[in-house]
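Shown next as structure tokens: one chain only, the form predicted on its own.
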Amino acid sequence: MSKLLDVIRDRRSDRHFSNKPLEAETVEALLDAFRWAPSSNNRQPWRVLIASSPEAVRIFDDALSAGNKQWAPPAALKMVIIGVPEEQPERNGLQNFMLDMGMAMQNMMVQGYAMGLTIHAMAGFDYDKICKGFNIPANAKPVAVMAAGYRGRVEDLAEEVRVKDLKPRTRKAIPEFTYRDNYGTAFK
């Protein structure tokens, strides 16, 4: 089997971080993976803010959601994955620039996780408190926040919090979601 569906296999969106600032490689790694997924006609409609001063960190954590401000803060890395909607036009009704930002945000959870990270996208966020704390324009729009560091102690974590971190990870089978020819009919 490949070593990449083993990483992705493997690969959880773990909650507990260490300390352990990240080195600039590290990030650029990261930053590389994303770079290089695809997109829609080549478009690439992404952004990446890094929170990396004090107050930008502050803004950061201060629009998480209650559940991620349990554990998100001492995470390294603090970003907001911005995508911008008039760089991969809708088309059929479809906002295809989401399309673009998922696969670019699971590049770089792969990679990270490859790299012995823990990275953890969210959507437990303040809209309003990231677009106006960090001056985003109108036509620029925050999809995701992500946290990314070196792997911490998951006793560590708050009880309700290491609950989830220790739950085993689980998937549907392949015939609970793949149908063959019709919606409903199976696949074998």
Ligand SMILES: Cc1cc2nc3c(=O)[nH]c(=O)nc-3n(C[C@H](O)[C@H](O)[C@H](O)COP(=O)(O)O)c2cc1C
Given for the second form:
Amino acid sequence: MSKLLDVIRDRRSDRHFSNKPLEAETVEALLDAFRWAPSSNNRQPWRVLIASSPEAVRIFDDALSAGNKQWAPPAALKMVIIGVPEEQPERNGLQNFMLDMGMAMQNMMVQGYAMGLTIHAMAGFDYDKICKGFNIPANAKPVAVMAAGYRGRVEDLAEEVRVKDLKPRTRKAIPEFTYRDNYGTAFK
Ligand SMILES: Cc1cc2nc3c(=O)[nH]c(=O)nc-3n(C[C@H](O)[C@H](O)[C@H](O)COP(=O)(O)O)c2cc1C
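Next up, the form predicted together with this ligand in place of the form predicted on its own?
Next comes the full complex, and the chain you just saw is listed first.
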């Protein structure tokens, strides 16, 4: 089996971070992986905002949901992933820009894992606080925030968070979501 599949399979959304800062080249590699994602018509309707000043970090942490506030603040790298819908028109009534964003985020998460980092995407954030705090214009939509860093120690997490972190990772079996010839007929 290819090594790439191992990386894809083993990548995980940890909740523990060490306080080791990320080297500039490491951040660059994450952004490089992000930008090489495919997007419809190669429109690349994305922006990444990195919160680095103490005030930006404060805004980021304050906007996290209560659950995410329990573990994400110690992450060394904090990013807001932003899509610009007008750069990727709707098709079939679907917000296609969201697909592009997901592709790019996954590229970054897989690259990060391969470099020994953990990157955790979060939809749990206060949309208005993020937009206001970072001066994001109305035509740009924050779709997720991400916390990244070198892994810390699961033992150092608060009990409630540690339980979540240690929960076995599971996925649906292939026949549960793959059909042959007819919607609902399992592919075996
Ligand atoms: C778009 C998106 C939003 C997510 N939001 C949160 C979140 O707000 N808080 C959280 O703890 N995990 C969040 N996650 C992480 C998922 O819970 C995690 O990916 C899933 O449980 C599978 O675990 P794994 O990434 O370790 O394979 C999010 C993941 C994605 C892709």
